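Have a look below at one chain only, the form predicted on its own, in structure tokens format.
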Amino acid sequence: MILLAPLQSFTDYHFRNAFSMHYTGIDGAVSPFISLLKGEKGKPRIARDVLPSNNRSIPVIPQILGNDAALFIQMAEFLHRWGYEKINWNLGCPVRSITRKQRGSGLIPYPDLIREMLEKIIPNIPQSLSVKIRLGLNNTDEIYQLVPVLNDFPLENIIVHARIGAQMYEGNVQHDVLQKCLPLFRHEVIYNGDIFSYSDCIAIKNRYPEIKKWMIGRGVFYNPFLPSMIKGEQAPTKEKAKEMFLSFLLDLYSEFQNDNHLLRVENKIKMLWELFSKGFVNSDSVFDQISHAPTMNDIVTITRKLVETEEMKNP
């Protein structure tokens, strides 16, 4: 089983629905987190990524990012009503602005307050809980005082990015800490970090064989073909991939110039392009073209040129 990550502006219901339409291979997603916010209870606005009627293909999860256990509770009957009956909790996030004020991974180094959240969240929401988590937030010794309280309460699983949050997304994966605290856990564990190619999937696969589900963000982006080239498809010839990944990119703008909510379509595309560009060869004069691109005309006019003659590196 594949999930696509939580990368929050990437891959929201814009980009879940044009992938969907051109390529294969992800089960599910995990949304990019809502933000639980005094005085935001249960408003749609806050929670617009995730209304049933923006998801047309792939299965989402809602995430929640937050510390206030009343809050959360409003959000998790507001998306049941929604029809959502599994939800993700958000510790894992490694944004400054987040942790300092004990949200996402902030608050891995504080156990009690974490249980404390989930003998008031469990028993009181209609959903499936599952969290995400990373393997600390300033040291990998956090991740040994989380396991104990995450192993006392009926979570469907534990998606685990194997970083600490201080790392953000740089450095290597810990690859030797998380083998080691693996045997901890009583949850299924979900894998995620740095699945970028089929040879990282087999590594990560033959490394923890009792893993059997992963999540895939940056990779999808790099090479949108992953998923489905880790469940055994063939991959397309170089042409082909070409073809399909302009159709996705066309199809994925107008996404986004539907959406009325969207006030420059150019400065969302520019960005998810960071992440594109990362596909080609030439990353950086990729990414200089389209991010000088002054209107949507002539982004377009640039993505139709880049994909004919700028080399990709996959499939």
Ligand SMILES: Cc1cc2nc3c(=O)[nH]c(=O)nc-3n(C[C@H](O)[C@H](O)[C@H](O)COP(=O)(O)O)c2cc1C
Given for the second form:
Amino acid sequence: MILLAPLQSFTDYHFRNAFSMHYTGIDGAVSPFISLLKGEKGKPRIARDVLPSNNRSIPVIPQILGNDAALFIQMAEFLHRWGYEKINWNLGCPVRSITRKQRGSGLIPYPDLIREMLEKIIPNIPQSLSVKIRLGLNNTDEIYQLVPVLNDFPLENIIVHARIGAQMYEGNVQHDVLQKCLPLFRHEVIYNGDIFSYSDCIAIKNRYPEIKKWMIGRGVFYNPFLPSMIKGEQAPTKEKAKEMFLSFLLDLYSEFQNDNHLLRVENKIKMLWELFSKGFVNSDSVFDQISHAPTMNDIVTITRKLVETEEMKNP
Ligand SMILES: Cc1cc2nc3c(=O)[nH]c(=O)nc-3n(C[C@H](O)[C@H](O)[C@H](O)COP(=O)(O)O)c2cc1C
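Got the form predicted on its own; any chance of the form predicted together with this ligand too?
First the chain shown before, then all remaining chains and molecules of the complex.
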């Protein structure tokens, strides 16, 4: 079972819909986080990404970021009215402006606050809850305080990005720590972190034979075939792969253009190429070319040229 990771501004519904039109292998997605804001009264102005009419393809689990139990419950009720039977709580976001307010991975050093939140929300939300965590905020000792708290609650599963918050998205995934603390979890653990290739996935499967579900984020941008290859599908020829990648990108661009709420489609596309470009051998040059395209027409022309002429790393 493979879940698409939440990547704020990257894996929103446009991406999920376009991806599912061209590729297979993803069984579900956790949405990029929906922030709990005071004064919203649970009105999900910011939850457009999980509006059912926008989500025609991959089953989605909305993710909530915040530490206010009352607002969390309101949001959960709202999402339930939209038909969501599962929600996820973000305990992993490493961004300083968020962690300093004890949100995301900023809550991990405070297991008592996490317990208090779970005590309040679990009996009062209509969905099953999963959490997405890191191994700590500042150090890996923190995970050993967190696991016993999580073990006391009926969670659907626990997604573990095996880094600490201070690492952001860089540095090594801390396999030695995850391996050591894995037996302590009472719940099913979903592995997340640096699955960028088929061989990465095999190595993870060998290292953690007890884990049966994986979450992949950036790797899907580097190689959209990755999930289907992990599921055992034959990789296409380079030519076919390029043809499919181009159709996927053009459909993705259309998804953005059809969204009246999206003001700067060009900027959005250029941002996504920060990750797409890494799938090319000459990634810096590829990103440079697309990021200097002045208009949407130029973006389309350069996209065609890049996909046709530049060498891709995979499949
Ligand atoms: C640009 C970006 C945005 C992200 N946004 C979220 C988010 O909204 N919620 C979340 O739980 N994780 C978020 N993450 C973390 C990813 O879900 C994932 O844990 C991380 O990228 C490691 O997985 P990967 O190596 O497969 O990409 C984000 C990561 C990146 C790079």
